[in-house]
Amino acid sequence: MDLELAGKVALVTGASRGIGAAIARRLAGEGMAVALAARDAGRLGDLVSEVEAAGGRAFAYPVDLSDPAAPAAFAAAAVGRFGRVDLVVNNAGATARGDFLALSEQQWADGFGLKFFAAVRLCRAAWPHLVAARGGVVNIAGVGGQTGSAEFTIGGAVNAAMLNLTKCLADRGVADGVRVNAINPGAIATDRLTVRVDKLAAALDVPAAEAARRLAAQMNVARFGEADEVAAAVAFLASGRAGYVQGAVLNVDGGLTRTL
């Protein structure tokens, strides 16, 4: 199915690995030029080379988006390179897990600084370009924003804020012609999930494959998701096929979220 994204430009944060890299590959495969931001310059460079080798257009912008000036600088650099912005994908940001009473002030500040405030700042900087292009925003939040967990207080709070930001920007977007939606990934097979599986394997003294099976069973899902499955949802929401989808929250979680 042609999603009619060819020739358009996407900004993707947290693009050096995992879900972000999968989103970049998928959008480039649909013909979009992709401007990629993350802290890991080496991984970004490798991804740009991969995209270009496949005939696509990509631009690496190594940066720490928790720096208040960085999101606007990234947007400006992307416009300077490609001339427009049609899509912003806010994917950057991992938050610390752990005992609520043990989590530090800095961990809370880091969680909101990179994932939430970077998204706010990038949307603000890119918004005039999105209005001109009648483009869109896809925020990658997480199922923890809907279902609280004692071990995921920072992530849950940040993701809930991202979901509310999505609704607020979608409300403005009705008048401005910008579509804003969110995706809540569940347990996706990325490096972060591998760390959780390895910790569980060590705690239970079982092989990693058995720990993964037990963790999936504990979550009551048939399997872990793939980053490409999240990327496919982003491409759909970015396309005209989702032209009447505004302010939606799409759970890509294998049925993990069982509440409304």
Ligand SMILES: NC(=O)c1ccc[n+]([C@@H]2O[C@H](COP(=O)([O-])OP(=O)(O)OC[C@H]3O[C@@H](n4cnc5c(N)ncnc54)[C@H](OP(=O)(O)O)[C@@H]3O)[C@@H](O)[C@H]2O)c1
The other form holds:
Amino acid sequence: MDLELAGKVALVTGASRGIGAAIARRLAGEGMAVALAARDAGRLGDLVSEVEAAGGRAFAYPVDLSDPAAPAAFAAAAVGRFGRVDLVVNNAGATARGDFLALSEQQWADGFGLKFFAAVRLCRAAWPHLVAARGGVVNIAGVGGQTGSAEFTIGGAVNAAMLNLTKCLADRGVADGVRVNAINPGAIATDRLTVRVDKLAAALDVPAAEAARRLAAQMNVARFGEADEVAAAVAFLASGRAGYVQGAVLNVDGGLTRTL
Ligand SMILES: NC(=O)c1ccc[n+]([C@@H]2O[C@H](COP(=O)([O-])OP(=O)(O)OC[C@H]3O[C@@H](n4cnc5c(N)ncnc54)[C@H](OP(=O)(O)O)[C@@H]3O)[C@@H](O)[C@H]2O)c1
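So that was the form predicted alone. Now I'd like the form predicted together with the named molecule, please.
Full complex below, order starting with the chain above.
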């Protein structure tokens, strides 16, 4: 299916690895020019080379997105390079897990400071360009935003805020011609999940493969998801094929979420 994304421009945060890198690869594969932000300049540079070698257009913008000035600077740099913005993918995130009583003020501030506030700031900066292009936003939230768990208070609260932001901007987007949607990944096999599996393996004193099997069984999912399975959903939501999808929350979680 041709998603008719060729020639359009996407901004992707957290694009140096994991889900964000998969999104960048997938959108570039659909013919979009991709502007990539994260801190790791080396990984971003490698991804730009990979996209360009495949005949695509990509631009690396190494930056710490928790700096309040960074999202607007990223948007301006991307517009300077590609001249327009059709899609913003807010994906960068790093929220600490753990016992609620052990999580610090700083960890709470960092969790919101990156994932939530970078998304707010990037949407604000890119919005006039999205209006001009009749473009869209896809926010990568997480199933923890819908289903609370004791070990995931920061991530749960941040993702819930992302989902509400999605609804608010979708409401504004009706008048402005901008579609805003969210994806809730479940357990996707990226570095974040590897860290979690390794901690569980150490706690249970079992090999990592056994810890992964037990974690998937505990979640009652057949397997962990692949980053490109989230990326494929982003490409669909970005395309005109999803032209009447506005303010939607799409769970890409292998059935993990059993509530409405
Ligand atoms: N994996 C899952 O199972 C899962 C489930 C639900 C939701 N999610 C959400 O999906 C998103 C991506 O997750 P992932 O698993 O792909 O995570 P990941 O592998 O840890 O990658 C996180 C990305 O965010 C970037 N990043 C982190 N801190 C940053 C900062 N201060 N400034 C700029 N970029 C920063 C990282 O790049 P640098 O280190 O180079 O800066 C990296 O590109 C996150 O928002 C996460 O909450 C993931």
